[in-house]
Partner chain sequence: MIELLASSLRLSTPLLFAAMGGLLCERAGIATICLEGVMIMGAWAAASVAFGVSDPYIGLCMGILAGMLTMAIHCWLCVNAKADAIVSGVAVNMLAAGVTPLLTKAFFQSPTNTPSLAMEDRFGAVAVPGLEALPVVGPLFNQPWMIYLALVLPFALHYFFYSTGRGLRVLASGDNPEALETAGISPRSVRWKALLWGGALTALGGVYLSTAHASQFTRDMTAGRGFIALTAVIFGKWRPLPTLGACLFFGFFDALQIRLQSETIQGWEVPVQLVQSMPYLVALIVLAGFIGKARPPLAIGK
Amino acid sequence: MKKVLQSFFAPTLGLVLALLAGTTILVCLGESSSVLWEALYNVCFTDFGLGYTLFYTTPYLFTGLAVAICFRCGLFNIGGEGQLYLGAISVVVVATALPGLPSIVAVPLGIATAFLAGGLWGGLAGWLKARRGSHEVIVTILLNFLAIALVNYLLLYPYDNPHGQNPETLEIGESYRIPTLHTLSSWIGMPVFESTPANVSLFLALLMAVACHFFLFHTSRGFELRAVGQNADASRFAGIRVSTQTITALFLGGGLAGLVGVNEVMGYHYKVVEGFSPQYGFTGIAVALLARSSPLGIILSAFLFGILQNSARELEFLSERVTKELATVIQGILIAFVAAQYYWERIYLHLKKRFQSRRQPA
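Chain shown above in sequence, structure on its own - the form predicted alone:
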């Protein structure tokens, strides 16, 4: 219990300091200090606000896991943005090619296609790293540009929606759509999250977090992947195929990022809209770092980032002085304070050491 409390000290201190910093900025702008707290209350404790918070939490869960599983293998996956774009467009491609499938087949097919598309794109970076020695950071960044350019071409030309005014694809059929949490809760007679886009892909994201934890810490393959991340040379001498684990980690990371397409296409827009991702892939890096690459810890970390994402939108609505850009700045400050947990831990350990030294008898 003592270790658990210590692990919560740093993020809690960071969150408190972040809230104080955000409140100070609002006061300096002439805004009431209660606006930030009202925004946080609305996004956490109201039916509408919590629904949107859970909706934002879902892609952060996927991208956080995509980064974390690569971190465990000693790899830095910055390609989540391109991987999730390909996962999203792949759902539209398969739904357009096979429109007449029943839901019991179409939904699993759409999920599998999104995972496979993102996984192959991530696996390509893994192959270049393992076989050609290319640095995964450079490769995944460049693949982001290629993926986004390819998706933009597909939504503007082959899969363009002729009835839409904005750059977007055709809508997927009803059989490929997954229910919202409001629809699901209405089936059991307890309707919640009305008029929000939160959908059952949240449960898929939670399932993936549990599956990643089991894979990493309770399977031999997961042990080998983590061993490579700890020491690739020692793993190679122990008979572990480092190249195979490299490709596997980036394939799994890409597949997890590709599942963002399930949330966005199968559960919300029902099509790919240009620029639908507010940098989910890059924010997933911060989500994974805050959780220390723990798949179960990412559940809490992603929820926190979902709160921050939603509170920025809520701040803009509640205050006349807070613009969209300023709300993003405040959100960035909150993220910076919370993510600086290692610095707060050093302060905690320093204060603890000084306190213990004073208690010792001379």
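Form predicted in complex with its partner chain structure, per the form predicted alone context:
What follows is just the one chain, with no partners and no other molecules.
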């Protein structure tokens, strides 16, 4: 119990302090803090706002898991951004190539393609790390640039939508589209989240969180992956192949990030728009850190980041002075605070000691 309390201490403190810092920035920029509360209210308690929040929660779940599963293997997956763009474009590629499939085939195919495309891109980084000894951090960063360049090329040339306003691809066929939560709730007669893009890929994301938890803590494969993350030498002596685990982790991580494409392409735009991701991949790092790489904890932290992202967007509407980068700043502060965990834990222990010594005077 004490352990649990202690492990919640740093993330909670980090969150509170990051939000405080965000408010301070807001006030310094000459904005009244009531705007912030208004934005937060809209985002959490209105049907429309909550719909958008859930829509943003979905990609954060995917990218948070993508980072977390690699963290568990001792790897740093900063490549979520590239992996998710590839996941998204691959859905368009498949949907364009095989337009006539019925939904029952098309939807699973789309999901599998997005996973596979992201996974292969992540797996490439894993392979470079395992076989060529390149550091995965810098490799995944470079792969991001390459993936985004590739996607931008594809959406401007082979898959260009000549009628589109923005640089964007053709739309995918009806059979590849998945229902929004609004449609789904209308079927059962309780319509919610009207005209928001929240869609059923949220359930896929939740399922993935549970699946990751089961995989990591209740299967021998997951045990191997975690063992490598904790201590590669000991794992080798236990007969575990470190390179296999490295590739597996980055493949799975890449695949999970690729699933963002399902939310974006199959559930919302039905096409790939240039620059659609507000840094989902990088924010995934913050999501995973806040949850301490616990797949179930990520459900909560992804939701928090959904709120954060949505309120920043809302603030941009409500305020003249703020841009949506405020969310990025708050995320940065949050990561910094959580990273300094050791420091907070020392403060926590120090406070506890003082508290105890005051209770029982020597």
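Superpose the two forms; the largest set of C-alphas matching within 1.5 Å is the rigid core. Residue numbers count along the first chain shown, from 1. All figures in this text were calculated on a predicted structure; none of them were measured in a lab.
Once both forms are fitted on their core, the CA shift for Leu296 between these two forms remains under 2 Å. With the core held fixed between these two forms, Val35 has its Cα displaced by at least 2 Å.
In the core-superposed comparison between these two forms, Leu50 has its Cα shifted by less than 2 Å. The two forms line up on their rigid core, and Leu349 then has its Cα shifted by 2.8 Å between these two forms. Core superposition gives Leu17 a CA displacement of 4.1 Å between these two forms.
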